[in-house]
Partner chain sequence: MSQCVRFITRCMALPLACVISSGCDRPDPANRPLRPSEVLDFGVLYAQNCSGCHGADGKLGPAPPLNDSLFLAMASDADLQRVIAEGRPGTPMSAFARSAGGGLTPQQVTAIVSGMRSKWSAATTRPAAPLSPYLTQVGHGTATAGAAVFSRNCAICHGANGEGASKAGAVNSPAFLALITDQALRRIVITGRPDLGMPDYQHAADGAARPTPLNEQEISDVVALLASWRQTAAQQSGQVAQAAGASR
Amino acid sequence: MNRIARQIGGWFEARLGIAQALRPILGHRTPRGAKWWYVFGSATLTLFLIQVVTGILLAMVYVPSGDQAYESLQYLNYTQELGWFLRALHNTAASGMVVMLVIHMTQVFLMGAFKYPRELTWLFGVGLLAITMGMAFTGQVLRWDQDAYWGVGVGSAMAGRLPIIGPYMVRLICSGPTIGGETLSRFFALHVFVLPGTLILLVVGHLYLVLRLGISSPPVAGKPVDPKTYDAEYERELANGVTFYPNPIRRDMIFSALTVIVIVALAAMIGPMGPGEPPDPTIIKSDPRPDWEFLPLFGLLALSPAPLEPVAIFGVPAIIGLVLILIPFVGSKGERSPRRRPVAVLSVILFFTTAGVLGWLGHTSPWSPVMDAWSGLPVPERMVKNLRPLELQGAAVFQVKTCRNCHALDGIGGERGPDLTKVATKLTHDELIRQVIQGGGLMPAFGSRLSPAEIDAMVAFLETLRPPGEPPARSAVTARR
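Requested chain, on its own and in the form predicted on its own:
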């Protein structure tokens, strides 16, 4: 049997030359000190391969049409044998890929591996990160539930704020003036063909550069990168290095295998993500939150006042992308050791701390308005009892003008703005008028939306919102008198 197997293998090798093609890859030399810190790239590639395989299997069942996509996912979850696990594995591997890619890029940044001559290798990595995030967003849309539907609406509204090209971007995203079946087909094409094809090209280019330029040796404090002498020094390191096979590739395989085991276990325990409620454009009571990868941006948008929202939407991602692109050109030489680069270490700590806080706020804080509070949550009876006619009229204006959607009374209502149960103890008459007319913080200005009579009535009602026996707010001038 062994002889027959060798003969068959020899027959294929004589025609395909696989061993001959792999020999330069397996035999290329790596620095001797490059060990476990260098395994994250291989784990990222492994998770991408899982994405490809599970994505192909899911595409055999998934129907990318507006009236059948939701049902096909339900079929996968509850009818197709192991369909739920396939969806769970695809989603968990996607999250794992983002995590591994971020860890890999952080390791490369901290160890100064982006410096000469690997600037282009870093740029390919930045492209991989951008396309991977695009895959994450389009994959969320393919769930085609209520969150996905309104998520596309939020995304297209954000794109519509672009100067000049905004309306064209909306049509490009939605494949028309409204969100519908063609929108889903467009995102399906992006997620299954365009973005994976681009990702494969970037992976091939990235791997070619790794083989062409080699992996960087572990950084040594006091040994800066000098483009004039680096190539000769690196060649001397490789002469004392080891071949990729057997030790480095063994470490990559061990870590990748452990990563796959963890991903499979998490997929089995957590299960598939969604779909939630079926998409229905007539139901406006929705709180669409993105997947965890985009929660920091979601949190930043929710915290930003209306005038700063375009900055948060376009400025922050653009600045992050520009910084990542400029990193290898600004710091192409000099120290590589994190011990000699405190600014780099502090930048990483600040970035992850900020992203973590914003992500937590985006996950936990209910900033979205309660869209039907104005019609479904009446003003508490105790707050309108014994009110004068003007104050009663103000309570009606407060309700009809949808203020309840963002402001709670007695803890009931929207939570985008503060609870107004005790607002009269905090703001004076003039301050209430100014807040209603001019807005401030997350609150828009209502001066052009309300008549003077409506403003007077609403302020009169707001001035009654204080606990019995507690005095109203007083201005600083009145307090001094």
Given for the second form:
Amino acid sequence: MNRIARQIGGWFEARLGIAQALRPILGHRTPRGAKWWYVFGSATLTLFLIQVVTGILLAMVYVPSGDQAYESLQYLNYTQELGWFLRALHNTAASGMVVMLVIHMTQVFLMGAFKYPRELTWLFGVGLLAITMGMAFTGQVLRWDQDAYWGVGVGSAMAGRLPIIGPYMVRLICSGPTIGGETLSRFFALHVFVLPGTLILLVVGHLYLVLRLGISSPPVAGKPVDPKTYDAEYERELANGVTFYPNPIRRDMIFSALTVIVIVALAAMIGPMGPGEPPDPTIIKSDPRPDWEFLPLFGLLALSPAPLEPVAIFGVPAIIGLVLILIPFVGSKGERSPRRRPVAVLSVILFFTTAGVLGWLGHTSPWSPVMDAWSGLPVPERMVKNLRPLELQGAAVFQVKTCRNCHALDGIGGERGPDLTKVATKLTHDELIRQVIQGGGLMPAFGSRLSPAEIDAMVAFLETLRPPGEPPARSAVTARR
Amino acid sequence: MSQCVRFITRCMALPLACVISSGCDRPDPANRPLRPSEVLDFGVLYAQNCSGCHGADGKLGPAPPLNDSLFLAMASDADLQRVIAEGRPGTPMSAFARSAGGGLTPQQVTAIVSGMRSKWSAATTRPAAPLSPYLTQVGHGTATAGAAVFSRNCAICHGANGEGASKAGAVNSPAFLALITDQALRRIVITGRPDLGMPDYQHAADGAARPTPLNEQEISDVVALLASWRQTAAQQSGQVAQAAGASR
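Right, the form predicted on its own is done, so what does the form predicted in complex with its partner chain look like?
Below is the entire complex, every chain and molecule, led by the chain shown above.
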């Protein structure tokens, strides 16, 4: 049995020479002491392989057309045996891939492994990061639910506001002036052909460079990189080193296997993501959120004033990309050890803290108004009980003019603007009128959209909004009321 | 290598046990999201579209209560359907039918009407006194006759000239009258606002049953009076009362 297998193997080997090609890879020497720090890159690759397999399986069922995409995902979720698991796995592994990639890049950055002679390896990595984020975004769009629809909507609206190239960008993203079935086909083509193709090319380049230049040895404080002497030094370290097989590769495999196990378990436990509400252009979903990878950007969007929104959504990623590209050129020499690079360590901490805070903001921030608050959220009964006829009308006007979409009463309602439960203790009659007519800050001006009677009634209602016993606000000049 | 395999199998045991014990999260078809236009459940439709103004339970909202069996006994299905579909221009009551720029399909409007009926009309409270028609009877009432009706029946709470008193607020305010239709005024006079303490046409200010309930003529007269206040106010301030023309 064994002999036959070996003979067949030998027959193929004589013609293909695979083992011959692999031997130098497995046998190449790596510096000592690499240890567990170096396993994240291969784990990222492993997750990418899972994505390829699950992606191909998904593509067999998924229909990239505006009216059937959603249905085909429903079919996978509810009808196709284990279809839900396939979707869950593809989604979880995608998240895992981004996580591993970020850890890998952080490790490489902190250990200064991007320095001479590995600048190009780093650049390939930056390209891989960009493509992976592109995969995450396009994949989220393929879910073609309200979130997806909205995601493209915001993206293209922002793109449309860019100077000069705006309209062209919109056409490029949506393949037309508006979002439709063709937009979906476009994202499908990107997600299954263009981006993965590019990704594979970049991976090949990245791996080639890794093999050609070797894995960097762990940094030692006080041993700066000097291109003049580095190569000779590295040769010495290699002579002292270990072969890739068995130990380093075993670490890679164990870690990859663990990652796969965790991902499979998570996929089974969490289940597939969505699809949420079906896409419907007539409805502005009340609370759309992007997938977690994009939450920091989303938080940034929520924070930025309207004119700066396109800058936030396109400018900030562009700046991050540029910084990542410049890193190996600016810092190609010098100390590698994080102990001697306080600026590098601090900037990593700063980056992750900012991303974390922004991500949290993006997760929680009521950036967008609650779209159906005006018709759905009751005016608190305790308030209604004390209202006079004019104020009753005012409360109805308050609702119908969508004030509630941004303003809460008794804590319930939109949170884009302040809760108005006690507004009468803060603002006088005149100030209320001014606020309503002129708006201000992030509040639109309603003056042109309100009749004098509506303003009267609504302000009368707003003036009732104070706890019993607390005096109304008084203007500094005269108490007019 | 075999050592490594053993290690992996051992690691695998934990998450697997976890998955098996917690059960897999296979999606449940019952949680499948509905297209908004497919929702026909009255509770959901009402909570999304109406409770903002008409109150969570159809009363104690700023707009006239819908959870009012007298009102539901007066208004026909067609009346209700028409208000919901077309709204009341000039008032906060917006048009909800898709054909009129709202978000509801005809089926959903019908579902709301039948939901209101089955949930809120109490079969027992067929009024003792003859119930006036729901829709405004054009030209029936006169403001002068209305003034007498008002001082007999309303002044005790709303003040002699509708300027408001301790028990209830002003009903002569130009802004208030500009935002409410005669149709809604008529309905309020008939049904009162039981949720806010205003009696219906069969009851007096103290809450006791009236010896003679307000009749159709008195109701039309008092609405004509309120409408005349709106007119005077509009002439004085030179602005057109928006709601007057919109009354249906």
